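First, one chain by itself: the form predicted on its own, in C-alpha cells.
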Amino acid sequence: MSSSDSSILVTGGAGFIGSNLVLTLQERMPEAQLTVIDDFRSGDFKNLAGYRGDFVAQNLATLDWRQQFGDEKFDAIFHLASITDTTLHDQFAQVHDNVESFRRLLNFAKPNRTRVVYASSAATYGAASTASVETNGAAPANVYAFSKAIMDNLANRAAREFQDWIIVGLRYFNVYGPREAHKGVPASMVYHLSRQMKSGQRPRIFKHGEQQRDFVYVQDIVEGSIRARAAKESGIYNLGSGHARSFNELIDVLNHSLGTDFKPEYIENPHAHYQNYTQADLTQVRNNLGYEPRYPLETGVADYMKWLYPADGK
C-alpha cells in the first residue's frame, strides 16, 4: 500500500471500529493525510490517542460538504459514522441521520468519483438460520437495519449509474475488540460478559445460551475494510469470521482467557425481534477482495482480554 500523497477521510473515526481503522491507516501509511469527521454521539476522543491527522467535529446529517472542504479532493472515504444503537426506536432519527448522511457524502464524492467504502450491517438480513449470502434479500427487523438497507439501495443505484465509480459496502457481523467500552449498552457481549466475570459475577445470557453469533474481531474488520479500498469494482460484501458460535461457547472461551470458572446465569429474553443466529458466508469477499479472517474466537478474545486487562499480565 502506497503511503505517499494519499488523502483519506474517515467518518465516525472516533468510534469503535472507526478509531481502530484510523490508527491502523496511520501506522501503515505514515505520510498519508488523514481527516476524521465525528460528532461524538457514539465516539470518544480518547479512542484517538496518538492520532496525528485533522479532525472535523460535525453532524453528517446536516454537513455542507462543499462549504467544509471546498475543492479538496480525497483519494478514498471510509464512511463508518452511524447511529449504532439498535435499541433507539425513534424511526425518524435513525433513518434521517443514517440515510441523509450517506446521501450527502455520495453527492460530495460523485464529481471526482472518490472511492467510498461504507459500513452496512448483517442486521439487514433479519432472522436467519443458515449462513447469510449477499444475494439474500433484505429483511430488516428493526429501524437501524432498515436504514442500512436503504443505504445499500443508494449505493447500488449509484454504482449502476456510474460504472467508473467504485462504492463498496461492508456488512459487519458481530464485532468486538479494543476501543468499544465507551459505547455502553451497545458494546459487544464479549465486553459486557468479561466485565461481569472480572467483577466476580456469573455471566448473564438469555436462555439457554444456544443462540449463535458470528463474532468477528475488530482487527479482521479493519483488514477487510482496507482491502475494500483496493476493490476493482463496486459491490456489497459480508465481513465476519465465517463461523457461528454460541453464547455458551463464548463463556467457555472467556473463562479460559480470564482464568475463571463461571457458569452462566440464564435469564429471559425480553426482545421480540432478536437475532438468534448470525453467520457470514465469506465466499464473495474471499474471491473478490482476498479477505481471510485471522482471528478465530479463541485468538481474538485472548488478544482483546490482554488489551482490556493489561494489569493481569496475561
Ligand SMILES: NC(=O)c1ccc[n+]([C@@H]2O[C@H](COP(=O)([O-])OP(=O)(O)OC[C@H]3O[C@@H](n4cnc5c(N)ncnc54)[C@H](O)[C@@H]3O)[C@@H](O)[C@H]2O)c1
The other form holds:
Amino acid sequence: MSSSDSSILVTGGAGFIGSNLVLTLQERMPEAQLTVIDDFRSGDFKNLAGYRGDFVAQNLATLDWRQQFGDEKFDAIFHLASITDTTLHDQFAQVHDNVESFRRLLNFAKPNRTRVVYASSAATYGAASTASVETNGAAPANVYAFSKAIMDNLANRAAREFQDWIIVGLRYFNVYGPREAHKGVPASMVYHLSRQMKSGQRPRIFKHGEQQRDFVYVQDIVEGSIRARAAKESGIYNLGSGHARSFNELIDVLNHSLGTDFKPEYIENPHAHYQNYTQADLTQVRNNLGYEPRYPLETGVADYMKWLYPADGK
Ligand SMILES: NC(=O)c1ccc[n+]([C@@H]2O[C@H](COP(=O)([O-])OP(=O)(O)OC[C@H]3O[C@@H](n4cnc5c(N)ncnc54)[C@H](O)[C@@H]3O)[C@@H](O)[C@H]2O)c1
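For comparison with the form predicted on its own, would you give the structure of this protein in the form predicted in complex with the ligand?
Let's see the whole complex now, leading with the same chain.
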C-alpha cells in the first residue's frame, strides 16, 4: 500500500473481520482517511478501540449514499457488512438487507469506478467433500448463503458490463481470531470451545468430531483482503488456510495452547443442513492475488489464545 492520502471506506467495520481490517489499514497507512459504516446490528464499538477515523452509523440496506457522501470520492470500498447469523432463517431479511446493501453500494461506486472488495462466503458452495474451486457452481444450503450467491451474481454481472471497474469478491472460509466475541453464538468454534475449556468444562462438539473445516486466522483474511485491493482485474476468490482440519484436531490444538487435557463430549447434531467439510482451493488466489496464508491452525490458535487470555502469560 503506497499512497499516503488514500480515502478508504469499510462497511461492517465495527464487526469482527471489519475491525481487524480497519485497525490494520490504520497501522499501515497512518495518513489514509478511513471511514467506517456500520449499524451495530451485530458489531460493537469496543472493537474499534484506538480507531482515529470517521464513523457513519447507518443501515446500508436503506442508505442514500449520494445524500450521505455527495460527490466524495473513495479510492476503495471494502464491503464486509452483512447479516452474519447463518441460522437466521428470515428469508426476506437476509436477502433484502444483504443484497440491497450491496446493490446500493455498487450504484454509488459505479460512476467513479471505485474499487470494491466485498465479503462473499464459503457457504455459497454448500455441501462439499473435497476442496472447493471458485468455478464450482453455487449450491447454497441456507438463505444466508443464497444472499451471498446473489451478491456474487451481481458482481459478475457488473464486472462483465464494465471492464474498467474492478470488483473483487472473497469467499471467506471459517474465520477465527481477536474481536469476535460480540457475535455470540455465530462466533467461531475456536472461540466457543476455548471458552468452555477455560471454564473447566469438556468441549462439546457434534458426534463424532470428524467433520472438517478450513479454519483460517483473521490476520490471513485481513492480508488477503488488502491484497485484493491491488487486483489487476475483477474476480471472485477463495480465502482460507487451504487445509481442512477436524473438530477433534482442533480440540487437541486448543489443549496444547491452553495447557489442558480435555476429552471432547460428543452431542447430537440438530442441523439438517450441516457443512461436514469445508476446504479452500487456493490455486486461483495464489496465482492472481499472490495470497499465501501464514497461520497454520497451531500458530493461529496459539496467537489467538494469547490475545484472548493475556492473564495466562503464555
Ligand atoms: N466470520 C466468518 O467466518 C465469515 C465467513 C464467511 C464470510 N464472512 C463474511 O465476512 C463479513 C464480516 O463478517 P464478521 O464475521 O466480521 O461478522 P460481524 O457480524 O462481526 O460483522 C458484520 C458487521 O456488519 C454490520 N452490519 C450488518 N448489516 C448491516 C447493514 N445493513 N448496515 C450497516 N451495517 C451492517 C454489523 O453490525 C457488523 O458490525 C460478512 O460479510 C460475513 O458474511 C465471515
